[in-house]
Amino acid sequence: MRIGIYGYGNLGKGVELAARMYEDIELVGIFTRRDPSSVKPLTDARVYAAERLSEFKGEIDCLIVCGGSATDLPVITPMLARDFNLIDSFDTHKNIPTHFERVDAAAKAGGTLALISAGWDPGLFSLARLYAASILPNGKDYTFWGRGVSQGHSDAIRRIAGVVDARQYTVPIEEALCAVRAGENPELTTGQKHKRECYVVAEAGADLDRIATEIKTMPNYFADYETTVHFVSLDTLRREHSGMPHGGSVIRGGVTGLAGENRHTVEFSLKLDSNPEFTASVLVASARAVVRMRAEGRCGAISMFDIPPAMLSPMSREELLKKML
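May I have the structure for this one chain, in the form predicted alone?
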């Protein structure tokens, strides 16, 4: 299975490393909008200018698009879906239906298959919510993220004028998490579940009050949360915030019985040393499913809800039945 990487930031580097874990996957190349000579891959992968991607139509079975959800993916994914089977990790939950429709139209026009919003949330956490809600219809869902660095939120801060670099940590509010795990099924607003901590490097002479206000009032990212903005030096950011840890939990509390007398809690959790490398690993496994489903004639946009679990694995059906079931 031949894959390509479009975009070479933290996620693209993660895909490059993840592709090495499987014998059935070959990395055709990395496609960048930067000067290819300035990109130094972690492996012996070849690097090409993004403008050359069209030359590889028919040679790439699945293109993994590695970009930010704020401005990149809404434009790039539909554009590329006309010519390539692909995957993205679009993670602005509120805008997923609109993104799906646009990518679906492009993929159907081109006769390709496009998996959107793959990763761990949306992605694996989405599946956990689906399974738990289907099994316990009388209950409530809760999703807690962190403490960890959000790539999408950090990217959104970096796009603000006057920002050199930034890291954003999503932090669960412990009282809320404990109440959910105790089976209390509390009513919680968005802001009662998490807070956000931002570490920002600003350009010399930049208006720090303006930057902080733009961060705190940014819709879909920070406006609904208690948000703290810390301005730090570039050296401090690199020294103290260079890692990309993350994780979280999906929890559903539900009841069964004639009077709801029996309580049940379902929890799926992750603890990640590297958010981009784990997300990339989900994308690479998903590429296998995209290629298989396209070979069966599927086209248009899909989500991870549409993928039969067995298609993610390099194992045969016989191996899965013997080793996994």
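Take the protein just shown as the form predicted alone and give its structure as the form predicted in complex with a further copy of the same chain.
No partner chains or extra molecules come along with it, only the chain itself.
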């Protein structure tokens, strides 16, 4: 199976590394909108200018599109879907139906198969919600994120005057998590589920109290949360907070029985050292499914909800029945 990478940021690098983990996957090349000679891959992968992609039609079985959800993917996924089977990780939840429709139209016109919104949320977390809700209709869902770095919240802090750099961790509140795991199905506001830890590098002589107050009172981002602000040196930030860990839990508590007397808790959790590398691994496993489903004649847009799980695995049906079931 031959894959290509379109866009070479953190996610693209993760795909490059993930592709090496499988014997049945070959990386044809990395396609970049920058000057290809300025791009240094982590491996011996070849790098091409994005304009040359059309030369590879028929030589790439599935393209992994690694771009941002805000302005990048809404444009490039439908464009590329006319010529290539592809996967993206579009993650603006409220715009998924619109994105799906646009990609579906393009893929149907091109006779390709396009998997959108793959990864872990949306992706594996969505699957966990779907399985649990289908099995326990009388219940309630909870999603906790973290402990992990939120790029959006880190960026919001960086925009404050006097801030050199910053890193924000979203942290689930232990008491809330315990109550949900115990099957208590509590009502929780968003601020009762998560707290926010900020590591901030300030300019020399900046008013730290003012910066801390601006962070803690920022609407939407921090005002509704228990927020702690730690001022650190640039060295410390780089040494201790340069990773991109993330994770979280999807938990559903539900009841069965003649009068709902039996409680059940279903939990799916992730603890990830590298958010982009794990997401990339999901995309690469999904490429196998896209190629197989296209070979069966499917075209248009799909989500991970449409993939028979067996299609993700390199194992044969016989091996799966013997070793995994």
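Everything quoted here is computed from the prediction, not taken from an experiment. Here, rigid core means the biggest group of C-alpha atoms that superpose within 1.5 Å across both forms. Residue numbers count along the first chain shown, from 1.
The two forms, fitted on the rigid core, differ between these two forms by 2 Å or more at the CA of D155. When the rigid core is held fixed, the Cα atom of I251 travels less than 2 angstroms between these two forms.
In the core-superposed comparison between these two forms, L188 has its Cα shifted by at least 2 Å. Aligning the rigid core between these two forms leaves the CA of H241 offset by 3.0 Å. In the core-aligned comparison between these two forms, the Cα atom of F231 sits 9.6 Å away from its counterpart.
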